[in-house]
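Have a look below at one chain only, the form predicted alone, in C-alpha cells format.
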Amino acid sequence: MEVQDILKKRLHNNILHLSDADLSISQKMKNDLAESFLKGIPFAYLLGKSEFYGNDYFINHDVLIPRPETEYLVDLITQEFKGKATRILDVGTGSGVILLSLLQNNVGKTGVGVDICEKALKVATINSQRLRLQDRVSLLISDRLQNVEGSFDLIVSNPPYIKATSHKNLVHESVDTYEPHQALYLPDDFYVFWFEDFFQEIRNHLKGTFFMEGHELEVEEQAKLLSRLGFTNISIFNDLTGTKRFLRACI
C-alpha cells in the first residue's frame, strides 16, 4: 500500500470517529463523508469549508480550495503592505480569501474581487459577510478586468494557470475531476497571448504593485513578457517547496 493510500485510511477512520462535539451529524452521516472522501472527493468540499490565513472560508465546487502557497503569497504581501495600501483589485477572486485577507489584515481600506463566474462571487459575498468586511468589499461579475474602473495601489491574482494540454500530467487527479476548470486551465495555444492581453489590462489600472501566483514552468517567460509591456522592478519569488511560483512588478 502507498503512502498516500494509507493517509487516506487514516483519515477516514478519523472522520468515522468524530465526535459529537466535533461534527453535529449522525453516524449514518459520518459513514457517507468518509465513503465519499474515499472515493476521491476532496475532504474540503465534502465540509463546505477549508482553514485560510487564519479563518474557516465557506467554498463549494464552484471555487477553488485554497492552497498554502496562496496562503504564503498573502504573508508576502501582508509583510510588504500593511498599513500602505488604500485600495486593491483581486482578479479572479473565487472564494475571495486573498482579498478578504488582505483586507482583515489592514494591508488595503477597500478592495475590489471580480471573478468570470457568478457562482464563484456568490462564494465570495458570503465569506465577506461572515467576515464582516461586506462594507469594504466590492464584487463585480467580470471577465479579467473588462468591467474593472479606476486604478489601484495593490493588484493581486491567482488566474488559471495551466496549460490545458501540456501541463495536464502535472495536475493531481483530483484536482483535475473535482475543481472547477476555468478556474485552472488555459488552451495551449492560447496561453501567452491570454497573459499579455491580462498584463496589458493590469497595466492599464495599476498605479503601485502587481502580484500573481503562476504556473512554475512560465512565470520565467511572464516575467520577460512583463518587461516587454513596461512593468519595472519584476521579481520572481518560489513557494514554500523551493518551487518558482509568485511574481512581482510594478508600474
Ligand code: GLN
Second form
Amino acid sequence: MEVQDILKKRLHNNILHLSDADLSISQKMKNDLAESFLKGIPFAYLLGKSEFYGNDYFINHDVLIPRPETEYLVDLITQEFKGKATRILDVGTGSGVILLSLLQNNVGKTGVGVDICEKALKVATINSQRLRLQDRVSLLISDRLQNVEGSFDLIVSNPPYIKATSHKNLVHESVDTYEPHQALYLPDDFYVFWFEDFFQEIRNHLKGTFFMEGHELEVEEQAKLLSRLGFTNISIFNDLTGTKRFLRACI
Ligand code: GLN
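Having gone through the form predicted alone, I am curious about the other one (the form predicted together with this ligand); can you provide its structure?
In what comes next, the whole complex appears, and the chain from above leads the way.
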C-alpha cells in the first residue's frame, strides 16, 4: 500500500467518517475531498467554514482562515472592553471574525468593517447575517481608512503584515498557495511607508484604543513609529506561543 493510500484511509476513518451526518456526502465526494486535502488545500476551505471564538463562520478563498492568535487577541480585547466600547472599526475585516465576535460579546454597540476586497465583504455580510448582527454592522469597501468617516473608541486590525520577499521563508507553503495574497503580503520596499500612512489614518479616527496583530520581526519598530506619531500607552504583547504578535496604543 502506498503512503497516500494509508493517509487517505486514515482521513476517511478519522475525519470524514466523523462528519458523515453533518455533510451527508457521497463516497465519491469523500474521495474528492480526501484527494484535495492530500494536495494540501486547507480543510477549512474544503468545508467552507471555520470556527472562531465560539461561532462557525462561512469562509472561502477570498478571506484568510481565522487564526488562533487572532482569537486570542479578540479574547484580550473582550476581557478589557466588554460593555465599555461604543463604536468599533475593523480595518481589513475579511470574513468579519474580529468585528462580529466583539459585537456579539457586547464589546461595542455598533461596528464598521472595511476591506479593500469586495469579495471579502460579501463573506463578511453573510457572516453578519448568520449571526444576526447585520443591524449593528456597516461593511464598506475601503483601502485602509480611505472611505471611513467619524471617530471610534476602539479600532482593531489584522492587516497584511508579511514582507513579500524577506519574510517569505517563514510562510507555510499551504498558506502561500491557498490563502489570498492581498490579505497577507506587502511589498518590502513599501512596508514601512504603508504602516506609517496607516497609523496616521488611525490617529485621525481614534479617540480611544487601537489593537493590531503584526509580524514578530516588525512590531518593535512599529511601536516606536506609533510613539513618534503621538500615540500613547504603547505596548507590545505576545501570542500564546510566546511570540511578539500584537500592538496596543491609545490616542
Ligand atoms: N498570521 C498570518 C500567517 O501567519 C498572517 C496574517 C496577516 O498577514 N494578517 O499566515
